[in-house]
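Next up is one chain by itself, shown in structure tokens, the form predicted alone.
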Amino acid sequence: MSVNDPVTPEMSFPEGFLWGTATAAHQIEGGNVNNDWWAWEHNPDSGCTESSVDGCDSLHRWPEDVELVAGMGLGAYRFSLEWSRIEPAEGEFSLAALDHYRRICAACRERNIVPVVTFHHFTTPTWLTARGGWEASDAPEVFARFVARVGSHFGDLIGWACTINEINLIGVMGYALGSSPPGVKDDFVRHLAVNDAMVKAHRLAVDALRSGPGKFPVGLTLSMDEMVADPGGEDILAAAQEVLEDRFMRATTGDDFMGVQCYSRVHFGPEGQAPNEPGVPLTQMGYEYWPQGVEHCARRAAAITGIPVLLTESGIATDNDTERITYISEVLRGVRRALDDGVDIRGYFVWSLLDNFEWSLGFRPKFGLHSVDPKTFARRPKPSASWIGAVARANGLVPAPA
């Protein structure tokens, strides 16, 4: 199937529906040596399989990445800013780094691509982590200062703004599971304190962006799962929903949208999170293959927040690109069902543009619409790249390539 072949969509989407793809700075740029994740992946006790090293060399190859988005015919590109590049020492802002990200926004605009900018995507400068990271008493204000400085430099070019990516995972991964910096396990008190700090940081960031140049929707993104209770797990499920999702959805009051990011389904039993359901296939991440979860989470987010939903990440880690197309097709059928029921969903972003660094699992999981050669960094489109482009051009679900 060529992107220019006429196709008849199986179903159409609303006029103006935003079709995009997403990346994150630390996962693709390479050489982000001044943040907590670089330190973490070089800690032999962290459990990380490898370092991000050069990533996909997108620090230098970003024009090529923007061209990939344009070539697919997508209307939006979601990318993140590396805070530690922009503010390499506390209170010192790099004009070169600010100009770098301004150029990315401008290049998107020149190609009729909406730049969707994420201000924090898991990485925090080491100068802040050295004095407590998100547990520092002034961390929310420090983050808001960074956001304000960025907004003043290129807020006029921003299309949508996501303050904090998966705002709920900073606490759960860093202070409950211990799988992300700072690697603390099972400290519920610190976990909840960091949750509160993240919410405050988000609210201050929203105010900072609205006080600067440009007029664009502002919101946060939340990592969501379709959560289900196995027998006896109803109370644990309710508690998990409160800590992992509901606390943050209540914090969206006054926001323009909420970013929903869903990949799968999780189970809860009387002792906590329960094993996956036997017989359900798993992805390379160990998640259940469960495209139905996106529809469930979009409906839940819209019902609780009362604001529009933007599906800021959705995809599957697999070496089988046919499976990727099948998975996304099932997701989009669910999105259409939700739209038909009046759920206000504004767009859909595939994770990810590139096969990239997947945090503690390194480069093994393959989420990308394009593969990346680990030595030359050459990008090669997969059939799913052409297919999602055809979906975007048709503004509807089209058949998979023959």
Given for the second form:
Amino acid sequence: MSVNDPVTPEMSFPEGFLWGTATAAHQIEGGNVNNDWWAWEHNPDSGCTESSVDGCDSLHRWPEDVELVAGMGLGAYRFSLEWSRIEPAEGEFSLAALDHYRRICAACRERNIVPVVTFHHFTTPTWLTARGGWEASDAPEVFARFVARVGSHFGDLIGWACTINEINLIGVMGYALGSSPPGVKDDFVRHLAVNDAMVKAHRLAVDALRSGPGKFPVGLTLSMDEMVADPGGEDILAAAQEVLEDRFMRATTGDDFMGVQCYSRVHFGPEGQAPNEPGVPLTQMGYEYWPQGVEHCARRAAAITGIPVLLTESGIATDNDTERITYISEVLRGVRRALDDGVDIRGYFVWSLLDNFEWSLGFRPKFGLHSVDPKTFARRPKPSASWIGAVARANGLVPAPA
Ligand code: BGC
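Starting from the form predicted alone above, please write out the structure of the form predicted together with beta-D-glucopyranose (BGC).
Expanding to the full complex; the earlier chain stays at the top.
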């Protein structure tokens, strides 16, 4: 069997299924010195391993990145806008930055790539964090003003819009786990208040985009896991699902789609999150290798929200590219099973186009379809890049290269 073999009907995907890859501004652009993550990376107490410094230099090399997407044969590119570039000081909008992102959308359009634009991917401008970040009473309105400004500048070119990436993580990582800025631990009251602010920001952003130029699907993305209860963990599991996922899924009423992002499975015991199941292999992130989680989460999201699902991120951190192909193949088999059962899934985006800055873990985890030379920034395709391109062109699961 080879990548050129015809796709069997049972492994083909619905017409118009979007095949893409995803990135995020802070993880690839470089030089994003004006947001909360930059400060966090440079805080010796944060536990971050290194600075994002130049990222993958995509601020300058974005035309090459768009070419890579086109060259693979993918039909969509999901990337994010760096709010702190577009609005470097409160209320001051940079036309040059707006034009920059408009050019990326236009370059995608010229190559028949659907631009999927994310408005917030974890980073918040320093001027907002200085006055409370997502706890500032007007944070949702301030975010919506930024979204409206972008919409009026290049809404005509946007293909799909994700308001907030992994809307559930800002609260839990920033105020419960303390692993993201502002690094607060175990403050449930503040965590829930930030969750409310995020939901409000999302709803205002949806309205802002719908009242501006362009007509495109709008939704949020959620970080999901296949959550399972170990003996005695049923109540904790239910509570975790409510706070981490269900609260946000209910907030999608009126949206056009929901973005699902699942990387693994997590266990809950009577005391809270429990250890991984012994014997299940781990990825570079220390997550269980659990490709079937994506199918589980897509089904769950569709059942709870009743709106179409877009798999806005899925991938694996590994140095072994063959393992990446096997992992994504297994994910796609699960997606196909869900489609067979009538689950409305509209597309699949590999995380990520490039090996990039994996937040507090720095550049070590390798999620990319392309490696990036740390000195020259030269991009080099891995076998998974041409393989996922073949999948997209065939609109179906083709075998791994021999
Ligand atoms: C995030 C990405 C991140 C990826 C892999 C998602 O949580 O949206 O920014 O790099 O997972 O960990």
